[in-house]
Each structure stands twice: as C-alpha cells, then as structure tokens.
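Below you'll find only one chain, the form predicted on its own, shown as structure tokens.
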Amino acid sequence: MTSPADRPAVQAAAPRVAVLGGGIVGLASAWALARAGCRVEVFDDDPGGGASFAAAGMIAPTSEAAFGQEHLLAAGLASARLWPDFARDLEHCTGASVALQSTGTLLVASDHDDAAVVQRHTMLLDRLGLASQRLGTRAARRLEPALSPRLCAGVLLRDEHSVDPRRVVRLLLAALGSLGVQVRPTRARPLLAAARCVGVVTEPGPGRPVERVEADAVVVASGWSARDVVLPGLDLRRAVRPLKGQILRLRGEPGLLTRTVRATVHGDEVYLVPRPDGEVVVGATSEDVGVDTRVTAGGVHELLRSAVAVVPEVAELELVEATARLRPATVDNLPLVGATGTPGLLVAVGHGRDGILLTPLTAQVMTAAVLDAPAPRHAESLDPQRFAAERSPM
C-alpha cells in the first residue's frame, strides 16, 4: 500500500477538482490529479458500473487501426506505450497486481473472403510502418492449438496487451482511498457563475439533499450521458452518442487461449480475450440503437456462433455472464479530452471502443489541463473545441 512518503504534499492552495464520472477514465484522471497534489472529489452513483464494467480490456491500437483514422491511431499508440508504467505505478500504490497481459493479438479469418479483410488490415499496418507477422494456418495453430483447423489466415501483432478493467477499477478506487480522495455516491452537474465553472451541484436522493460543492476545476467524465450536460459553447449532444455493445463472459480451465484472438467470420467480427483464471471474454456487438441496455437472444447467438467457429471448445465453456452497456461514441471516432472554452470546465468523454486503451493518455491530458502545464503529444487531436457550438459539423 501507499506509504506516507508516496503521498503528495497537498497545500492549502492546491486546486480543488471535482470529477464527474467514476468509470476507468474518470478514476484514472482523479488518481493522476491527486498524485499531482490536487484536492479531488469524484461523483458517481455506481463507480465502474458503466462501459468499464462491460469492456474486454484490449490495449490494441494496431488491431483497431482503420483507414482515415491516423490521429486516433497515433493517440492509441502513445497511450499503449504508457500502460506498462501506469500498471506498475498502480501496483506500487495498492500492493496488488494489475495482471497486465502482454502476449499480443492474433488476427484470423474463417474463409478466403474474410482472409482478404485481414490482408487489407495487414497492408494498412505495412503502409503505416507498424509491425505484424503473417502466419499460415499451421503456424497460427502452433501458437493457439485451440483454433479451428478450418481457419485460413493468421497475423500476429506482438506489441499488444490486455487487462481486466474491473480489476483496474477496483485498484483505482483503492489507490484513491489511500490518497484521501472521496468517491461520493451521487451524480452531479457543473455549476456555472459569471461565465465560468465554480463547482458542482449534486442530484437529490432519499435522505440526500441537493448540495453545492465548490471547485476550481470540474472534469466531466460521465461517458455517453455527458451528452445531457449543457455546456456553454460546446454541443455535446451533437458530438457524443450511445453505441450499444453486448459482451459475454465464459469460464473454463485456464490455458484454452494464451493471447487475444480477433477474427472475421463470414464478414462478422468477434474477439476472444483470455484471462489467467480461465475466463474468456467474447465480444462485442456494435449497435446504434439509442439508450438500450437489453441483452438480446440474437446478440448472444451472434457472438457465440462466431466464437465457436474460431475456437470450437468455446461450446463447452460455462456461460457465466451476458452484459450490455453503452459506449460513448463520437461522430469522428476521436474522444473529447481537454478544456471546453469555459474557464474551469474540462471534459474527458467520447472514447468509444478505446476507453481502456486511452486511459493513461487521457489522465495525463487532464492533469496538464488542470495545472496549466504543457499538454502531452497528440492532445491537440482530442481538443473538445472542435465541437464548439458555432462550428459546423465535422
């Protein structure tokens, strides 16, 4: 656990920061700010219960690379490089293992049409100068013997990681507690006065009156629901939308897979992320259906059908959980991280499928913005003010 020597020397003049949202992005930002000497409070009625609860935890920028999204790829690569130090610091603070897995990702295809998709992705990586290793079917099965012999293509991406986001959230909560950061079980909204943000107003609840809490800076990190926060000059409702994802957790004996497997199966995409304890996470659907968190029979069937086609033994695993949550997506696939144009008001929202990947970089950007320090590289591409209300849609 954290020793007194590890704790920041908080001075009376240290900035007071309210973080709205207790997902992995909000908690990591709060932890970074507290370590930098800020006096931090977090407001969330269900910390870690949103998209972070469902996320598979892939730290995989090259797997996610897409044509025309070079800014997102650059930010993802930068944040992936931060993850090992982020994990070590969290382990040092809490005395518990983050269990960061660094065994890489294997891309596979179920037929020749799907192999063409994998080939196009590999060609993109080649063009961008990113490492990948083409494998034949036999070579892929030597790495992962549980793969179906019917697969017809394989590409190994060695420099990718995965982590259990639920574990990371638990450790972040413990780390915040060791630094004296209070996580308050309520939602709140920014409080504006004289054209600047001066704090937050909490939501009322049973036995819990409305409360005004002063703050020098407020960080809105409330995921897709941030679109309901009215910010002067920044149109979050236009920028952020909920994107539904259904995901499964299966359990068997450890060792079925040793690395993340991402597959294209008759045009559909599926991933399988193994955990050291025998859990296998299978995901995820991507449904633009508004605010809908129902788990559907069709979604579960689609995921299991594709997963079994890739790893037949999946059919014998225990289905322990089916979950649906809403990702905070943006119209340009880049998150909004930084100052809003209203003094004292910042946002860290819209991370879409890349919330876990981009967590360490987001925390750095938030800390620099609050302390008026130089921004990390790639922060400019995440500038929230590209969605300023007076500008036209991107």
Contents of the next structure:
There are 2 protein chains.
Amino acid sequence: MTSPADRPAVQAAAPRVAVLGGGIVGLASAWALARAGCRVEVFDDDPGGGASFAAAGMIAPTSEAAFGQEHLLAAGLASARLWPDFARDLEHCTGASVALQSTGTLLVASDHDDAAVVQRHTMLLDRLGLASQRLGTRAARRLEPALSPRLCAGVLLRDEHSVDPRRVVRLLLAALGSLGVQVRPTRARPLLAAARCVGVVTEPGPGRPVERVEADAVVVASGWSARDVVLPGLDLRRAVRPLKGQILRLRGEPGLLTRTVRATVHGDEVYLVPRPDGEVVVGATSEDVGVDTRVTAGGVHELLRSAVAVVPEVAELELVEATARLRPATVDNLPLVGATGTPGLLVAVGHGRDGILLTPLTAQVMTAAVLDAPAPRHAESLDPQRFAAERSPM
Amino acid sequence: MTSPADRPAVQAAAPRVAVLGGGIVGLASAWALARAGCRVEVFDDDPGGGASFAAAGMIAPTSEAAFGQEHLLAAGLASARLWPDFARDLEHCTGASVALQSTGTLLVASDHDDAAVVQRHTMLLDRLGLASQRLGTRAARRLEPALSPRLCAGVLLRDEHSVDPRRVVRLLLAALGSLGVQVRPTRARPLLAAARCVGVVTEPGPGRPVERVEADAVVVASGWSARDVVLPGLDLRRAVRPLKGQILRLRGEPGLLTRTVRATVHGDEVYLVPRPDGEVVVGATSEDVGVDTRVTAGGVHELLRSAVAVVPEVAELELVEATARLRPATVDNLPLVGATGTPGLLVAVGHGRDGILLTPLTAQVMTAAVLDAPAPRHAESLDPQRFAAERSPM
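Following the display of the form predicted on its own, present the structure of the form predicted together with another copy of the chain.
Let's see the whole complex now, leading with the same chain.
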C-alpha cells in the first residue's frame, strides 16, 4: 500500500497497521506484516480465545475436499504446502517447537452406507489427481490398532498434517513480542473518515477511555463478529455468519492413535486428532444456530457416541474439556482476504472450518495486499470484492 | 459421653468435639452437636468438596430399596421422615430456603426387559408394605410430558424428596458460623494416647505448623479416606472402600421435569433430578476402580445416552459440569455411625450412595453417641463395632 499524499512522509517507509482480532489468522497476519517491516498493533480483549481456541488443528485439504469447492481445495493445498516453512520460521523465531504432526489422515467408515461415502470421496480425489491409498480393515488396524474391528473401509491420506492451534497462538504471541508488536487487550473498530479508513477506535472499558489510534491500514480479522463491522462497500453481514462448533479434549497415555482419524459413523462425521502428549481432540459439530456458545448435552453425546464407535478405548480417556465456539462461515465456503472497497481497510475473515489450514496463505495474501505487492496465487478466489454491496441509497 | 475423671472438671458441662471431615455428614453432625451444647470444631481443607459436591441429592429410600437390605431401608425411611424437620430447622437457623422438593419419584423403563426390572421393584415394595402407584405410559407422560413416548411402564413413588446438597452444605456452614463453630481449613487425624483418643493433630502445610488440638470426642467423618485412619479396634480399611461416581449437571429453562425420574435403559440405570432453577442432575456411574476421580469419555457418554433416551429434550440442555467423586462404600451397604472400640473416638462414614438421605439420622445417632444419651432407633444396625478387628498381634 502506498501512503496517501496527505500523510507525513516519515510514515511512508514503515506503514502503521492495526490488526483487529488476535485469533490465529490475525496474529499470523500481524507477524508477517511486522516481518515485512510494518509497524503493527493487534487489538483483542481475548487473543486466541475465539474459534482458534476450539480448533482441532487439522491441516487436511484433501480430506476436506468437496464437489464444487475447487477454489477452496486449491487454496488449501497451497496453504498446506506453506505450513512446514511457516512452522519452521515460527520455531526459529521463538526457539520453541510447533510440534507439527505430519503422519497423515486415515479415513474410515462404520457401515456399508458410510463406506460408500468414503468411496465417493476417494473417487473425487482420484478425479482431482490427489493421492490416496485404499486399505482393507485389517491394514487400517495394523496402522492404528486402536480402531474398532467392526469398521469397514479405510483410506490413508499421507500428505496431511495437524498442529495444536493453542500452541501456535502462544508461539505467535511470543514471536510478536520479540518483534516489539503490542497486543492491546481491548476490542476496537475501524475509524472511517471521508470514505477511507484512517485508524481504529478502541472500545471503552472500566477505567479505560475510548482511544483513537491512527493507522495507514486496518486489517479486520475478528472472525464471525466481523459481520458487525459496517462498511460502505462490502456487505459483511451477508457474507459472514457464525457456525457453532462443539469439540472435546480427551487425555490418556500417549500412543492410542498416531495420526488423525476421520470417520463416517452411521451418517455422522467425527474426527479424532491425537497429540504427542496424549491429548485426543474429538470434533466437531457444525450447527447453524446463531450466536450460541453453550456446550450441549446433545452435542457432547453425539461426539462421544461416534468417537467410541470408531475407537472403543476412547471410553477410558479422561474428558478434560468440552468447548463451543463460533466459526466465521461464509456463504461460498471461501474466506474473504484482501482489500475492501474502502481505502485503508482490509479483511481476513470467514475461514469457516479451515482457519488453521489457511493461516499461512492468508498471512501472505494479506501482506501483499497491505504492501501493494503482487498477489500470491489463489489470492483472487479469496477477494472480498465478490461480496461488494449493491449500490443502494445510504 | 461422660468426661473422664482425669480431665479438668470445667469441661464436663460442654464436651469439646473435633469433627474430621466437612462433607454433609460431618457438618450436619457438627451442627447437631453444637446445638446440643458441645464446643465443636470441624477440620477440612475443602468443606463440601468431596462426595457431597457430586451428590444429586435424592432422598429416596423406596426407589433405593433392594432385596436383603432391610436395615438400610429402615434407616433410610426413618431418615427421610426426619428430612422435612431437618430442613425447617436449617431454614429457621439461617433464614434461607433449603428448597426441599417433595414431588416424588417416577420410575420408568425403556424396553420390556427394563419393565420387568421395574415390576420386580414394585413387587418388592408391595411385599414391604410401601406405597407405589403403577401408571401406564400415557399417564406417566401426563405427569412428565418431556418423557420419551417410547418408554414402557411407569411407577410413581409419592413419598420421596430431593434437595441440592451444595445448597445444604452452604446453609450448614452458615448455621455453624452463627453458632460460633469454626471450620478450620486443614486436614487432621485423631491423636491416640494410652489406647484412647485425646484430640487431633493437624496436617502441616506451607507456613502452617502441625498443631495438636485436645478434644473429649473426635468424630471421623472423612468419607472414603477414613479408611486411612488406623484404629486398634476397628478395621476401617476392610469396611470402607472408594466407589467412584460420575455425574452431570445440565441447565435449561425451568420446568422440563417436575420430579425425579429414575429409569432403567437397556439394563443401565440413570436418574434425572430437576431443580427449580432449571438445573437437571443426571447420574450416576458406580465404578469400583479405586482412587480415581477422572471424568471419563465413557462415563459421560453412558449417562448422556441413557438420559437422552428417557427425555429426548435433554439433548438441548447446556452441559454445565461433569464431576467425579468417590463415595465411601461399605461391604454391607450400611454406614458406620457411632462409637468405636477406642474411647473418645467415633466414626460417621461409609454412607455410599445414601449420604444425603441418611444425614439427619446420622446426626441424631452421632449426637446421642457423643453425649452418651439413649440411641435412636436404627442406631444398632449402623454400629461400627460390626467391623471390630479380630484380635491380632500389634
């Protein structure tokens, strides 16, 4: 982004960027921008406490592939390829391990109808030229002996990863700290003047007055609540909606599973993501119920029922946490990443179920957009302008 | 209890009593003893944090009745009859409501095998001369419209109550406070000298030295952990064992259920205890697994599966809490309440699944035992001496 002529020349070399939202998308974007030379501040009253707090952390574009979602698949594959370098950079910057797991994903099915679902998915991957390896039940159980013997069908997807999003958020916060980027514990909203964005206004709190912070660029990365940001040129309320997810964290001895298991169980989808420390994440519901973050008896019951059917020993694990958060879903299942119609205002929202997967690509696209550099591939399909508001009397 | 001759005469009028354990049994005993004129101190590092914290609060001797458990039934019926006065006294003393629910219990069954279980129970009640009212499924659903239409058989037990044990613990603590009884935030153990109990020794903690506190009587009411109290004449380790229970607290609009529902669901037992504020307690597992207070995926799954089968709308309730605690179970399912072979040392432990039910009777029996007053009825069946250790070389 070139600084406008009416701003002091001293800022031209180092644009000031305000990032609204300290989830993994906002933090990774802030980190990329800071490393690209911007002077960055992040605003969030609970960094990492939203959808990133719930996320299982699958980096799984092929198992998420769906008919008619070619743009999402392409972006997901590109971002998954960025993950190992993203993790290495973060490790280099913080001296701590990201613990990226690259053991792949095993798809399994509970009954013959479920097996047909898995088979259709494999045929889709074949058609898209994506590698998958069909396994019999016995071969699947040799890979993962904890699987129920009553499963039918298994497919191994080798090129998928997983990561603990909470760990990534912690490391991103540490990395930002080491670059002198402040994460300010308050919510804020964009400040518009003369049809352009000139900074942000913080939310007042007890003993904390409203504050205006000037910025050359403002990045809205506040997840589903970005829909409350009213922009003249972009209808975020039409584009973004909350999609509730409930998810469980279980714990036992390490080694029950060695890779992500995704299962179709009598028509229900469930995944189990093991971590090296013995945590097993079981997710997730997808509920179009508006702004509701209650953990429900029915949500937990469904997840446990399916998980126990796939891996009976799950019943012996400690149930450490049941969490519900709101994903920022979009009507076309693609996020909105880039410039809006309002100069100085950018968005990185709407990542739905794919926030962790799409984080490195989002950070790249966002950095290019802020610095007015050539856009990386796939940026076009994420262009927020596809939700440009129709002209209407204001 | 008469003071021994070797103690100062000034103590004779008001015996000093130390109660080890601040669960509902220890607190109610302390309260009764204080009201009877004793100088009481309670020792517990987490009053009300043990089995009382988990308990659903059913006061349900007839639905708990079992073949061959006549003494327990008699004690339970007697204690249930004491509950309304116990609650009224506590309300009078604290000015707060105990919220004793007296809407009875509805027994239901999921399938024909389950119905046979309910029928056998009803026949047992008939034989014991205890009232029950058989209902068809439609009549049961008129009483509780939230019940699944797929249930078969219903039996109404009118004379049962329920109460929130956490509320009772809070009120007991307030009542004790108003009588000047201290609850000291430390664990302690009995202090024996010359084959009698002369007081207690507190556990050391950070910045808190060991302290000896003299007492004329010591009441051990520390639940399952009482088994670690080594007594010359009583084998508590043989008598008492931990019995793990997992239990859920759900929350929704008040009025989903108006009375306790106990169900047999494909052979599993579950109960749902509604509270006036919309809480619904779903319990409970009974697991003979030693000292283990992990909430497990399997335990929660079982409870939710059965509860949703009985009351489908349970799926919509918020899952507020999953708790596991250890009940103090005994080999004959009766508690140990009264004097031990060691002068000055009494016990009130081993209440198993019936701690809330048996609290008022226990407090009466204990008060009589400490004051050497005539024992109330049923005290004999609770006599700890039935576990007197065989004479062995010490």
